[in-house]
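In the block that follows, a single chain appears as structure tokens, in the form predicted alone.
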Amino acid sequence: MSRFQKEFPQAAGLIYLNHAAVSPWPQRSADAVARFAQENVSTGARDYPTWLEVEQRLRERLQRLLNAPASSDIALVKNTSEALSFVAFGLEWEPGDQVVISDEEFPSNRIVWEALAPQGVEVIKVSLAGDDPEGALLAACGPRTRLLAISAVQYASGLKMDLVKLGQGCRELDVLFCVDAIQQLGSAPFDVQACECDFAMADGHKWMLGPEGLGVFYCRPELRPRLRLQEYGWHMLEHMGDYTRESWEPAHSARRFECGSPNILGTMALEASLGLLEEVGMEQVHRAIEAQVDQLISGIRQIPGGQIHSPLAPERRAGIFSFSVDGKDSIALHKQLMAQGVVCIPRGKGVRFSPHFYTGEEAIADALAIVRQLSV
């Protein structure tokens, strides 16, 4: 991964161990929205077709990344919490139908089901703490069970979920299968045909390397007319383009879902930044990260009252690893942290670390080595 650190140039003595709240771009990301910037002082929209092949190329990217059936199956949209929320306000509800979570959902994955309390609609929150968390999800699904969201993986402990367990148990139970996949996609494979999901969202701004403000929708191609849509505009139309047709109707593709003017500066970025992840390769990218992780288990047991928080199963591992350290308030060691150049954040029961594929043995060392002296 050493030929890729020159995408990275981050300040020195910065150890970057955050990607699962906001990632650095790389230097490719940055260089295009440099050109895209030039371009609109010099000639404006002058080659506005041209940034709408980066747009395609951006969809393509996502839909090989998702592998999503089609490029027109993915929505360009502003954020997870947007996504989820087509999928909640899209939906026909009845009084009584129940959507079944975790009790460790980020509260983008559990407020907006909780929102749809005035319907009449009961949030069910189950443990995710045995063995078998899918088992308990699909456990809690009931003949009133509509839907079931889950993270991808939990954001604060990094349980991995086995999604394709749950995608197999919804299917037979009649069961909406919504995955908020922002903790993973870019980290890890996803497959969105694997696990049977009847809805995909994330956020570019995390491991896919990219800006805030943009983000990807993957909703199953024949439920897309059953999402009773709440945004309305020029861009979402069938005939897009066609601006003196008096008669209309949403696209049929995923594009339905995005009403108004594209976000063209955040896609230069997060084109680029796929570009790279596609040049790394994802299972090169998973296998990275592992070792990482790897490297963090290891070093936090060797600290004097070092406790993982996060599982320790090949299988239920992700980039997100969170520790403490007896007899230190984990706010105060996270200040501490961030003061000798690791950035990270507190979550849950500890300190958050999450490195990237190019992180490095070295920076994971250097940081497992400041948690030592800290921790005296």
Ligand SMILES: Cc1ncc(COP(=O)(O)O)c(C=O)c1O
Given for the second form:
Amino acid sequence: MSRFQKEFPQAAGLIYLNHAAVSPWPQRSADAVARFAQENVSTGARDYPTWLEVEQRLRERLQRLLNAPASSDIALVKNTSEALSFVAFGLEWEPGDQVVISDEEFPSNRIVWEALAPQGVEVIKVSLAGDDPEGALLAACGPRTRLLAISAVQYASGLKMDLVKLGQGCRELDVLFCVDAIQQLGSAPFDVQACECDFAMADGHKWMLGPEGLGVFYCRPELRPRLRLQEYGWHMLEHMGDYTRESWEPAHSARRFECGSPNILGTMALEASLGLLEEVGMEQVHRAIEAQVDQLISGIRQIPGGQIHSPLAPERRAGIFSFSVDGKDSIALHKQLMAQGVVCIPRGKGVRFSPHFYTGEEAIADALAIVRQLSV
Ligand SMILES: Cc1ncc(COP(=O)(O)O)c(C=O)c1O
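Having seen the form predicted alone, the form predicted together with the ligand:
Full assembly next; the chain just shown is listed first.
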């Protein structure tokens, strides 16, 4: 991975272990944005069609990242929360309908379902603490359950779900399956067809190494017409660009979820970031992250009082590693780590480290040495 180090010329002494929050950009993404800024200064939008070519490349990269059937199944949205809202407020609900989620979801994947309470929708929260979290979620689905919504990877514990098992279970139960993929997409392979999900969404600023404010929304093509649209404008029309036409209909493609002018600035950055991830390859990215989490597990185990709050089984973890040290307040430990250049965050039961593929063994060893020194 050392050949990719030049893409991350981060400040000296900085160890960035916070990709599960907001990632640093690769150099090529900053360059793409700088070029775009300069182009806007010198020729404005004269060459707009070339910008749309970049946007199409981004859709194709996202299509491959999700293994979506077609690039026209990819909608570019503001963020995960917006896409979740498109699903929650797009479906028709009956009083008494239920949505099943876990009891440890990031607020975006809880509040959006709780916000359906005025329509009589009940939210069932399931503990993932047992040996069979997928079994527990599926067992909670009853005759009134319409949808199961889950994070592919839990933001605090880092627990990675078996999405294929959940997808199959949802099919058998005739329950819609919605995956908040933000903590997996860009850190491990993801496949909307293999897991048979109906909806998947993620923002680009975490594992995809992009800026905030540009995300992806996948809706299974057959279901698109079933989602009542929430936003309208010139861009989401089947005959986009035909401004004098009186009659209209929403685009048949996923563009129906994109109401107005696109976020081309974000597109420039995210397209470049995903280009890098594709060069490395998702399997390689995943293996590199896995090796670093292995290193963190053995390092924290060697620190007296070190406690690991993330799953240990490789198939149960992605890039999120949470730990604490007995007798040491995690908020204080986090502050001290930040003061020593280790960028991380307190989450759940401890401090959360989230390295990316390029972080490297040496940086992890340095971070562990700092934890050890702060723990005495
Ligand atoms: C699991 C999960 N879902 C959603 C979000 C928020 O996503 P967005 O800001 O793209 O709406 C986060 C952010 O930390 C997250 O961890």
